[in-house]
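One chain comes next, on its own, written as structure tokens: the form predicted on its own.
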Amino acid sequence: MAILVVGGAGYIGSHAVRALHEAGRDVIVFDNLAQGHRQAIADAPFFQGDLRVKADVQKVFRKHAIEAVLHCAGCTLVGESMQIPGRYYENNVSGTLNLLTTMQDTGVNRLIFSSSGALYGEPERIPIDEEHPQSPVSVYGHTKICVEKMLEWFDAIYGLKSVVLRCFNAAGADPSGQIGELHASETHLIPQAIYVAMGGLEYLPLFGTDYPTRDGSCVRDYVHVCDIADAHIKALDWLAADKPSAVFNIGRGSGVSVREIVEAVQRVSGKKIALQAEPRRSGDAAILIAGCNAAKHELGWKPRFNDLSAIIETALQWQTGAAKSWS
């Protein structure tokens, strides 16, 4: 029996894989590597499928003994959510309800769901609990609801069991080098920052000036990859262990804002980083900082990677490394 891990050739999936083999479990990937690199996860069993495609769902499911899913694979740029909403529902929700069919069909009934806290939208407390009311401010936000919804009513009617993570801002890669964060247009703050520092990029662009937190740009709350895969390792154990459908937050507790990364990643680098004021992108909070006590508690997870410095020097090393020569 084994894990599938589905977009597990992605940033976050990538990582959980390493960490399942570091586990000793056995693991499938599927992912259709639109955004996903087949160097990401060596030589673990791969399945290049698309969960828009329910045929190629089920053949993975036909082809190997599943026992759980990891589902770390979808659409996730807030600024792309708000102009092109269609690609993110087709590709997250609808995705989504034909990977939860497919499993219902085949009597597989545990998942752990990447979800993040951009569903909570404009926070009315700060840190940010479970609890806390969801009033999305982008259709990515949103699209982590309505599979959130999807998964109530499945365990509801079918008694598939699931862990939601409402993962907050991924940061830094493995430190080994060996894989790490690489998109083919790259939005994130932090790779960005050292793209500007490396001389790939004139400037780095700053959306929003005048938010109302310390220094007028977003705050968020940055967790390091391998913190998040050690999450979903958790949350594996906990259902596993015949517990209930939970949801949990997963970052550091702590909030950086857009200027703060900047000036760490030109501390860690050496180099100075040239910003360019731009107007505020539709879809983004202000500040969001996750409460963990509930995962800390209950999954007894916590974040080992708590210095912004240290998540930092893994992205650069692994950007001014091994990322350069993948395709």
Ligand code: UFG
Contents of the next structure:
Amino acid sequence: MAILVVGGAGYIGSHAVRALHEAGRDVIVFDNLAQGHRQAIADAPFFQGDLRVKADVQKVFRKHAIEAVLHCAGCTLVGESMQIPGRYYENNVSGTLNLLTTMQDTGVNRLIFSSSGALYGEPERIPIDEEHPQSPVSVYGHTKICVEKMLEWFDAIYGLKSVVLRCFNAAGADPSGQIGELHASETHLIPQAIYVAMGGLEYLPLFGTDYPTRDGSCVRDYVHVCDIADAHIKALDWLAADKPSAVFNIGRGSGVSVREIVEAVQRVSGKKIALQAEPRRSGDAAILIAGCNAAKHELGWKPRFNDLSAIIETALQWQTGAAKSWS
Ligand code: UFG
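Please give the other form, namely the form predicted in complex with the named molecule, since only the form predicted on its own has been shown so far.
Expanding to the full complex; the earlier chain stays at the top.
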């Protein structure tokens, strides 16, 4: 029996595949390679398919004996979701529905879902715990709520058990330097800042300088992607122990502003990063910081990368190394 990693060639998915290998688990990767990379999964068994095409999903479940599913697929860009909302509902919501109905048809009843801290919207209190009201300011955040609601009903009606991991800002790369974040059109802050430091971009746009934060720029909770992968493994173990469906925030519990990220990338790279102030980006909340007590106490999860510079070092090593031969 294998673990099916949907979106396993993507950023979080490929790090989860690696962690599963290290834990000695059998893995099958399902990915449409729209954002993912074949190189990211080395020799893991691979099935190229699209969640939006139900026949693709059915095929992989017919072909392999699947014990549980890690679902890390979908569109992930907050800004883009405000320009192309249909793509987000189609990929993230309809695609996931195909997965859930196929799981139900084939009797696979354990799922780990990579959700997002973006579903909370502007926080009423900091840190944001799992009981915090959900009022997303982006389509992307809303697609995560739609899926989480579907999961509640599939559990109540069919007994499909899930662990939802509300991941905050995934950052960094595997310390081996062999895999990392590489999107066809990159918009994330840390890779963009590194591109500027490497001379590939002239300046970094700073989206919003008048947020109610300590320096006017948005504050986020950056958590290392290997720690997120580790949370996925712990969540699998949780369900394997017949525990109930659950929801956990995954972050470091500490907020870093956009300007502070820029300073950290300058410090780690030793290069100056030119900034250009631009208007706020639609869909951005001012502050997102995770309360992670539940993951720590119940799941037994604890981030190993607690130092921002160490996180950025791994991203820099990846982007100045192996990533260049992938693009
Ligand atoms: N930013 C800039 N300039 C850039 C890029 C980003 O100022 O060139 C700012 C953004 O406006 C935002 C912050 O940097 O305030 C972080 O932006 P990212 O695009 O790196 O990340 P997001 O917070 O928008 O979203 C990310 C993932 C989501 C995930 C979310 C959880 O893309 O999938 O973190 O908080 F759900």
